[in-house]
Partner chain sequence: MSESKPKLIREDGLRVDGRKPDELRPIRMEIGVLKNANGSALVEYGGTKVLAAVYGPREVIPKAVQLPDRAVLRVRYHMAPFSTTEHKSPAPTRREIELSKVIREALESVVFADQFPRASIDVFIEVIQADGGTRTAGLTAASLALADAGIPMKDLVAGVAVGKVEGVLVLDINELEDEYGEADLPVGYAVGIGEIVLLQLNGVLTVEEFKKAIELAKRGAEKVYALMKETLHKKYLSALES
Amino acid sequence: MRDLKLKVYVADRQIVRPGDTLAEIEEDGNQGFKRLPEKHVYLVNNKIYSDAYGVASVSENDIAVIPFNTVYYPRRDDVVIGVIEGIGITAWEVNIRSPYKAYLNASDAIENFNPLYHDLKSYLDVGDMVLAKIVAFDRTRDPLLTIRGKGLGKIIEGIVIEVKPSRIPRIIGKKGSMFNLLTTKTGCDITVAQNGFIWAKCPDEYRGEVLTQAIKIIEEKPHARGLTEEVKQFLEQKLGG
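Would you output the structure of this chain only, in the form predicted in complex with its partner chain?
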């Protein structure tokens, strides 16, 4: 939609629903049906419609919809937190809260892996959580994970907070503003996984609780104006300046 002249009908951050007309393309006649899934809009006959229930994001010559509610759709190189759900002979089945089950190969976690000698259960058992990276995924096959890399691997300490995957961009904030606020005020070491999990290692239990509450505030009203300020005040009130 870049370089197109748009006549925009909605305001930035306005709530939109499926089928709402967002804008009209002023020049260039007769666009057929076209869909931009990542922007949650579709085009028919020079008009741009929303395909989701969410808020409009309007910037210069570009328009998109940020849905209130989405499932996590895997992408290559995303860092995710998964829960081990099944153990096979050569791989673990991992739930990454997406419509597709992910797999973690045993050879990725165990040096010189041989199914005759190694029992996968003694490394990662059902219910264990791992911080992993998606190395391969496309429409035809399930996501493949790796735990090789800095910071990746089994989660053995700290707390894991679950939020809606659609809230992750807001928890990070513009240029990481919200994320920086949360880390500096609470003193926790926070890792944000793209599939809606937040892993925090905090200096004490109380700070962990305050962090959880702050994240729940963000989850409940992600599109409110002045949210960063509200969270800041909340953290200062609970933890002191």
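Residue numbers count along the first chain shown, from 1. We call the rigid core the largest set of C-alpha positions that still match within 1.5 Å between the two forms. Because the structure is predicted, anything quoted here is derived from the model rather than measured. Compared with the form predicted alone:
For the candidates Lys121, Gln213, Leu144, Phe68, the hinge between rigid parts between the two forms coincides with Phe68. The rotation of the smaller rigid part against the larger one between the two forms comes to 25 degrees.
Would you generate the structure of this protein in the form predicted alone, following the form predicted in complex with its partner chain above?
This part shows the chain on its own.
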């Protein structure tokens, strides 16, 4: 919705319900139905409605809803953290905190894979975690993952913090403001997965604990005004300015 002129009907941080009118696009050209699941809104005849119970997020010329509670709905190209839950002959079964079970093909992780002599368990076992990307998902198939790509693969160090998937936009913040605050103040290398996991590699255990506490503050009150300043003060109190 960026670059479109909006007439906004709600205030930033206002609680909204499914079906509430949030804004109107003051231009012609969108007379049909369109859903933007990542923003939890849908458009009908140039009007923008909430599809969730949550708080409105209004910034410049964009609008979205941060739901109070949701499950993760897979989307192609999303980066997710999954837990290996099953091992087959040619693929791993992966829990990505979604109603849909995801799969990682062995040929994606093992060069020249041959089921006759490659044992998948020796590469990824039940309980292992992977940082992966969704490469395919539609009505006809479960999510298909890949661990090929920069930074993707088995997670072997750091900490993984679990939050509600609906809190991810707030943890990132407007224009990455909250994410930048967390990384700058803690010195941790942070990867935010869309399915509600945050993977962090921190300089020491204490900073990892402080980061976890800060993220839990964000998770508990994403609709609070002045949350970024509150988190900043918390981090400075724990780690110094």
